[in-house]
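The chain below stands alone and is given as structure tokens, in the form predicted alone.
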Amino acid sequence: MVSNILVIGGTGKTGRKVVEGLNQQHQNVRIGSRNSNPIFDWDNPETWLNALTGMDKVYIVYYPDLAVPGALEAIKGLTEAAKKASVKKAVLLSGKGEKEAERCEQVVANSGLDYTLVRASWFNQNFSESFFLDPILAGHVALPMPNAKIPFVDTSDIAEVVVKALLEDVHNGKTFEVTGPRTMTFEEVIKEIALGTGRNINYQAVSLVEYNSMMQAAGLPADYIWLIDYLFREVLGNEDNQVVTNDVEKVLGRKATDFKEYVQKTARTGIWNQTLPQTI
């Protein structure tokens, strides 16, 4: 059966890998970005309703994060344009120990639409397409928590969780906790990547504290350093975040993509062999 399905951050890490996924399975795609047509802008609620009018289901990732101030009362104020629209179905994502994201999760399961939750630890993808790129790049990567053991998932594994849970019914009212296969400090992370680069890149363990002010020196803005240290400190420093799951498995039928995989993958991209633009 094909369903129209909008795919907010339909460009991003998961939401690319979700339309890729629903183009393959010939359901009728919309992305929600500020790029697209209609618009869809998580900053402007008035863009919305048109943006989900005609659409039978929605993916919903909220950037930067569901933690952040302002992610609750948008969260409810799109459920209530979703079943505005007639809107049949929800799938969110979120992350994994989050207290702030698990309050954005009631609004959706209290809606009144079908629903499914994901739940993802952090990705894979944070040290390819994120803000642990140039650090790598530069060889030389100083990050707090050296004692966290994350279970890294892949957004490959998240999408194609997601793309299930949006076209099949058995999935509806669960809430799916996807992670890696296997658990890793961030040492082990960084020693991992330069085995598979053939590349000498250091890790340096730093203090929480000594972490925001290498942030703040970066000059990146105080909203993004308070997300960073949340992120850190309450979601890498609860035990209940460094547990492996089998809900990739548990959906898919096969096992969650190891770390290993996804830096030998990676790494025949050339992305962490790039030279890093001279500064004056």
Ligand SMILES: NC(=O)c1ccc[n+]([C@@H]2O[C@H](COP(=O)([O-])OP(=O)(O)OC[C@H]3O[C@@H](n4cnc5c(N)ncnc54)[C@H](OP(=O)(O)O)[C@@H]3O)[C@@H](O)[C@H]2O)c1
Second form
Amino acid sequence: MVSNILVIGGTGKTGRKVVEGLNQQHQNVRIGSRNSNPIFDWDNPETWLNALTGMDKVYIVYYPDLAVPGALEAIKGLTEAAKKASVKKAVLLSGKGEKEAERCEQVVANSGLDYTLVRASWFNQNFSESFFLDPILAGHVALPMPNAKIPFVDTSDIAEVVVKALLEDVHNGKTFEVTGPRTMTFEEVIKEIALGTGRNINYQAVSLVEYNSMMQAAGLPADYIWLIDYLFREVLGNEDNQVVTNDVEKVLGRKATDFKEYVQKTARTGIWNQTLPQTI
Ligand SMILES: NC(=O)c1ccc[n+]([C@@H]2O[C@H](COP(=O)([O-])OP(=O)(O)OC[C@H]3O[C@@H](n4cnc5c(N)ncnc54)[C@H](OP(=O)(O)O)[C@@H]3O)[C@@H](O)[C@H]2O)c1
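Show the other one: the form predicted in complex with the named molecule, since we just had the form predicted alone.
Starting with the chain above, the whole complex follows.
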């Protein structure tokens, strides 16, 4: 059966792969972003109902994170708009180990919509499409929490799980915790990327306080620094989040993608061999 599906964040790390997966299944897909038509903007609630109108289902990716102030109200408003637009089902991308995100999950679960919650651990793609890319290009990665063992998950796996959740009713009412197949420290991650690219990249352990000072010195905005600090502290600082689950395998019937495979695939794109633009 063909459904009309709004993919919020449909040009982002998981969203664009969800769009690809749904297109392969011949679904009618609408991207929801600040650059889509119709526009969907989390910062402008007036755009929500219009983007949801005519849709049967919605993939919800909140930006920048369900833990930030205002996210809970936004998720409440969005689910209300979805019901008004007669949307039947929502799949929410959530962050594993974030208490604030769990409050947003409850809003979706109690909304009256059919739903699936997909709780993800940190993405592999943070090292190639996000804030860890620049230090890798610079050959020097200073990060806190050196002892945290993180079950990084690949966004391709998340997207495949989301596509199944959107298309198969058997997943209604379920919460999936998606992780990769093993835990890794930052030092192990950087070694693996150095090996896969043949580049010299060194890893330096710093304290969270030092890391915050580095972000301030780099001129990053205060709310961004707050969020990164929160994610390091809450998610990586909690041993409950340092476990591997088999939910990817349960849903997809195959093992989760290993970090080594992600490194090999990403290295072939050349993204880790770019030169950093001169800042002076
Ligand atoms: N990164 C991780 O490791 C991780 C782990 C677990 C959970 N998550 C969750 O994943 C979600 C996405 O995080 P991400 O960092 O990976 O981002 P992302 O999905 O790559 O986000 C970028 C997408 O969001 C859209 N976007 C940005 N601002 C928007 C706005 N104001 N209104 C509407 N769309 C907007 C962008 O499109 P336009 O620029 O065109 O608007 C783009 O499609 C967050 O909720 C986060 O909690 C992330």
